[in-house]
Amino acid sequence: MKAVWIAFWAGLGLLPLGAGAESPKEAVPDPVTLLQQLSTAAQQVSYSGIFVFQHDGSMEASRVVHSYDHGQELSRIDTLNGPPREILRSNDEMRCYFPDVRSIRLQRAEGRHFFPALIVPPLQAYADNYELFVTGQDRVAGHDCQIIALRPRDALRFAHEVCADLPSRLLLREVTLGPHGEPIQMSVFTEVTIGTHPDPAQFKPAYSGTDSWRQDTVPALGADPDHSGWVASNAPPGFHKVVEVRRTLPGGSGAVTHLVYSDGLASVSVFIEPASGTTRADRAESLPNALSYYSARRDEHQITVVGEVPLSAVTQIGQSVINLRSPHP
């Protein structure tokens, strides 16, 4: 069952190597201003290219096209290996096409960060939870870029390094670093063109005859942040709930509540489902692909937590999951 959760968690997005040579760290004079530049560039710079996501000895390649014109943001992501998938986004509306199973998922883009748009408001949260340093310059996909290190202020999240294009500030590379500073996963452009407006036709579906495909609508996070009652009452500082939906998963025993907590860079998924079978011992383990896993039974529910954070963080979140509407929290 663990493999089902991990595959499902990873399939929610395109997660989201080698940084440049180390050099003395230079404190960033105004971290929030710098983060604002990175966030604005990802939204308002038009670009196209190919990026790869490397983790656990594997590589996933995708082609991305992004346009921003008169306040209208359009993007398209096509996977280049593995099962085909096409993601079309218009501002916050997102359509995911899965031609192998002839289905379309409709959802809002809230809480889902796709490279290179990894830095999103509220920006102060990054400065609160990470120290920022400029550590030098490098060259990525033929573009000079500035290396910016984000070092966690606690042991409940990993360090990150990004390389931002000079002068557009578009993110060209993001590296997640393990507890000993080793790279454990990376997103990086292998080729990119910046500043050219793509043809609007590129933002239309590549597939025809989709009227007969199954359509699934993922509900948006409701106005009441606790509408299901399920919360992580002791999430690490800076982690806030950004998504809450109910789903039915293959092989599941019923509807599953899915919560996503994020500090802006790292994301943690919490799954709550009706418990079945005999009670199993609590499990917590670090996985080789930068993920940590925690599973425990609480009364009549199975709690599963998977995230790109240290094991202590998923354990802390998992042990604090309660239902505020339950008479026996």
The other form holds:
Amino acid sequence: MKAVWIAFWAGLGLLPLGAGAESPKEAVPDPVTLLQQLSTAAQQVSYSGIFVFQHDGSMEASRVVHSYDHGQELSRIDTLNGPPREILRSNDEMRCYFPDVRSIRLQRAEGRHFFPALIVPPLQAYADNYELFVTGQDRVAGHDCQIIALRPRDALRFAHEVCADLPSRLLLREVTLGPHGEPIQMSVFTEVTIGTHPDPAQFKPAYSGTDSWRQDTVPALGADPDHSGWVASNAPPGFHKVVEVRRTLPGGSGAVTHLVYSDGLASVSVFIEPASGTTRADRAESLPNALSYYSARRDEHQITVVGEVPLSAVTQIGQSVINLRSPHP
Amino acid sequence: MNREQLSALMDGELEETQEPPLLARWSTDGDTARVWNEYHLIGDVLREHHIRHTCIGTRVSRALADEPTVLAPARRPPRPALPRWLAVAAAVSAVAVTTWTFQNNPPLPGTAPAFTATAPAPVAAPTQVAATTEAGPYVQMHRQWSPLSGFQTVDYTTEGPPSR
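Please show me the structure of the same protein in the form predicted together with the partner chain, now that we have looked at it in the form predicted alone.
So here's everything in the complex, that chain up top.
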């Protein structure tokens, strides 16, 4: 097994020397360095496996294949239960296939990252908003891994725990912990092969005749993240807008502007829509599964905020939503 | 007995100065302890947990009173119970498992507070149910964009650039 790893490191030769030169028996690096290695590994290590996402008493299993070769990053994710979904990513370009509705969506991968690439730059933001602890080791999908605990520095987010494969630093498990330390959601590999280059044929779409499918393009957030003018002017420290998109409510009952704020781990959605004839009572409530919900009418608009964060966070975000382009802010 | 204070204590919202007298009353006044237990029971029913309430409290208290005091070092809190999930999850490879319960875990207090200092429990129930229903579509859309979320919910309803 050791020989395999030596070959892996020698062959890869692309990770930072600091990580490569280290033997597993050496002292564990500090948490920020570890997170840096996790972030790099998710991009630069080749792997394939099956992972599950568990939340709200349900579970979704997906197969993932990832390859990194001479700076070229390719990944593919297929859902294994529920409606079939296929996500193909080539560097920064992402194509999602929805065979049941004969639809393809194209978008920039920027702002959209999936397991196991959950730790993303800027890494200092994690240290700013969470206390980081390198706590111990565990075993996930047959691989020894290093646990890093992220405990929030304020009452505006929940704790997380990640476990990263020891030699490769690939993230193998992420657990979000509720206010009392109970797991509320988890993504975890159930089997994974690390360091083997997948067959390039695996990155071809599984469906043919997709020319006749409906094709949507989601524009990049790019240089104008506040295109709509809507912002949360007082989001908790470290939360930044990562998504701004216009979409339809499930059931097709009307268009809403959807913003997503994230601190790198927790994410909160803000929805803005015209306040229609039906008036909804203003609310700020904790929902099952550590979800918090805020809804209030602001002049001609209904502001709705949802996220796996404490109630105080959605309330703070919701109350601070303004439109920068509005003549009467 | 002040039910409002009791409810606030449950939510961890009682002022610190009010806690000691209430806790003292809780330990001596049977009514207070009974209402406390009832509130928790109602909360658990609202949150649809498996109800395991029994009248064990009084028996334990009595047994404890008879026990000599044992001084022992504090136990480290156990880490969340993961291994059993993993054992089960490992069987998943080729599968269509659609539901799963967090059977190995304690009730999720994140779902609380069902009570507030001002609203008594029975009133809180319809509100939370209404909020859950109302929040449904938004929760669904939120999941579609959460980096931690699954992919079967990856949406195809995007319309395009946000309008001004």
